[in-house]
Amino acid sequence: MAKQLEYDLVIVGGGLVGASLATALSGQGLRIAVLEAFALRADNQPSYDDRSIALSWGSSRILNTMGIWSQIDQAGVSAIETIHVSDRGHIGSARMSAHNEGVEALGYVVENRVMGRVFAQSFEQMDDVDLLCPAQVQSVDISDKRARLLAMMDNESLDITAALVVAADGGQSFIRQREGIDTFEANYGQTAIIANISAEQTHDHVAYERFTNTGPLALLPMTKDGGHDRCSLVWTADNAEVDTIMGWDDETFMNKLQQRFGYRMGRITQAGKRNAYPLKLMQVREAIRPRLAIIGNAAHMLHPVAGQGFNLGLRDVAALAQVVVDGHRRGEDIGQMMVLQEYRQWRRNDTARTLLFTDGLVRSFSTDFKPMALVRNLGLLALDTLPFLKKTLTRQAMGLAGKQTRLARGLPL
């Protein structure tokens, strides 16, 4: 016999986005479960691997209102005080600064593992959230009255019912695929090569975005290691180049990187382990259905050019948490479309704007076509000289564009 479990809300996926939603909803009078395929604190949990996250200023406010930013900050973050954008081989460049926006930082860089430790501690402290892991969802059955999940955990069958299922199970979402929800996808033919590097000079809390003919290259300021500044590197390469780049020894890798990035931080002195992640654009055609909401990478995947992936997912979390809590307080069924439609409407513009912005950057800067090169360099010069344009794009990068949730405004749910 399967063990019978009943909740108000079940979150499938306990990575960064799923854990954020559970944390946001804890203490709101809801019975919550998180189904996660990996054990708590497991090193192979993909959300908590060697990569780093660029958290926007808006995301740090959401996390602060949720009550966990102080733990993240204490565990180690590096402020992004300036963003420097340039185009290799051309004169166009632009700078955005926290000082001009009247904030201490445009954003922060934090290692995924740091986030993993903080969320693991958060799960241990939440009495109203059951973390079911490692658990594998076997099937999902959604009807007008209830959602039902069958899962396996520790060789035990679980029969779980809930008013609402939230799919936060990543780009290959089992829930999304099992429910037959269509997606729009575009393959960039590019792969992100990730590594941590050090250089002779301090990063001085500057995030560099360098566009090259094979795609963007980003260096994000990280915390020190052994007294030396580190940067998180995201090198976007054509798929045909990836095996070659991954096969270089460290010295060759650093020399080739130096040629593409230049000497803004002096000579590159050290490079860590490299990992490669294929890139594509993906957007669900239905973010909600009765008793189902899809958030984070399960709903949309972006090119990392502007560092917006997790930030967009966290804004999903803030909006869905507010909609669910408001519906619950009104005594409504939180799985009904009349509740979930508000979430869909709220997120539509922000998601579309962010996808178009990142996709446009990739396509316009990943070409040597001379007329396009001229246009984009004029655009960079305009960005650096027109205050209104710079402020608009800076607020977008900071996660402050459009309608703001209570969590983003520093207000409790």
Ligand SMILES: Cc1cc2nc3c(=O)[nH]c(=O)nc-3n(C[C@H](O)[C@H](O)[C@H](O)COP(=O)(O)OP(=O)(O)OC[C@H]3O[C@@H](n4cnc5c(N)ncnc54)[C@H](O)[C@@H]3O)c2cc1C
The other form holds:
Amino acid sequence: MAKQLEYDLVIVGGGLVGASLATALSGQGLRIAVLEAFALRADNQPSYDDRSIALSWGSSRILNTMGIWSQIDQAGVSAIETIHVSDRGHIGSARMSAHNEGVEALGYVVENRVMGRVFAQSFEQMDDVDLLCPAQVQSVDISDKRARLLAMMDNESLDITAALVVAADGGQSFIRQREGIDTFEANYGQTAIIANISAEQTHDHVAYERFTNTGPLALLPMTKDGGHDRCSLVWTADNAEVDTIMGWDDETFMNKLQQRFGYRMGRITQAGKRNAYPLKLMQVREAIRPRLAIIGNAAHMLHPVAGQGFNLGLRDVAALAQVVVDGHRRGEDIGQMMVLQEYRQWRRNDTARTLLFTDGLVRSFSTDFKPMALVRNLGLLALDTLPFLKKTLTRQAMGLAGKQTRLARGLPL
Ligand SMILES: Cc1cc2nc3c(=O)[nH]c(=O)nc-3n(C[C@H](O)[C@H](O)[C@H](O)COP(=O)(O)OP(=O)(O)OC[C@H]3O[C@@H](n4cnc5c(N)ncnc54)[C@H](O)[C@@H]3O)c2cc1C
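Mind sharing the form predicted together with this ligand? What's above is the form predicted on its own.
Following is the full complex, with the preceding chain placed first.
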């Protein structure tokens, strides 16, 4: 006999985006469940793994209004004060700085595992949110009146009903596939290899984006370890090269990285464990259906070149939380299309702009075709010298473009 559970809202996936939504909605008079397949502190948890994320300034404001920024900050973040963009083998480069924007940082770098620990603590403190974990969803059935999920947790069957199901179950979303929702996809033929590295000199809180003919490299400033500055490396390579790069010993890896990155931080002295992530562009064709909203990586996957994926997902969270809470306060059924359409409308432009911006960067910098190299280098020079252009792009990178949610403006839901 399955255990019957009833909620206003069930979030499938307790990764970065699902856990953020639960935290944002806690305290608003809604009964919430989060169904998550892996324990949040487990080594093999796929969202809270060995990566680090660059959180935009806008994301830090959302997390602050949600009440968890101080825990993230205390657990360890490193400020991004400058972003340096360059094109290997060409003269074009550009710098964006927090000082010019009148803020203390353009963003912050935090380890995914730190985020997992903070969210695990947050779940322990929220008494209106049930974390059902580790749990496997087995089926979803959406009708006019309710959404119903069957799941297994600790050999117990759960029969869960709710007014609204939110799919935050990542790029391979079970819910999206079970509901037969189509996606638009484009394969980059590239894989991101990540590792933490140290160099002779301090990172000085600069985030480097370096475009090379074999794919972009990003180095993000991290917190110190054992007195040494660390950087989080994202090295994008063609799929055909990945096995070779993963197979290099540390010495060879550091030498090859040095050739691509140069000596902006002196000699690279240490490289940690490497992990590989195949990359693609994906966007869901329907982000909502009656009693269903799809958010985060379940709705869109981007190339990590500009560090925008979670930031975009967090803006989904802030918008969805606002329309759900407003609908609930008006006494409306939160699974109704009327409520969800407001969410879709709101997110359309930001999602399209962020996907186009990221995809355009990858494609225009991944070619040696001379006229294109000239255009992009002129673009970088223009970015460095034209204040209006620089301001527009910096605000996009900071997550401040477009209509802002209450959480992003520092206002409670
Ligand atoms: C190399 C790399 C670097 C990146 N760097 C940045 C960056 O600097 N800045 C940035 O903003 N973004 C970055 N991103 C993107 C960011 O990691 C993602 O956007 C983010 O992880 C999306 O979070 P999510 O919760 O939507 O999905 P996920 O992180 O995939 O989490 C999904 C969760 O759902 C759970 N789940 C899956 N299926 C089920 C199921 N059937 N039942 C229950 N639970 C389930 C999983 O266990 C997981 O916990 C990077 C990505 C990569 C690959």
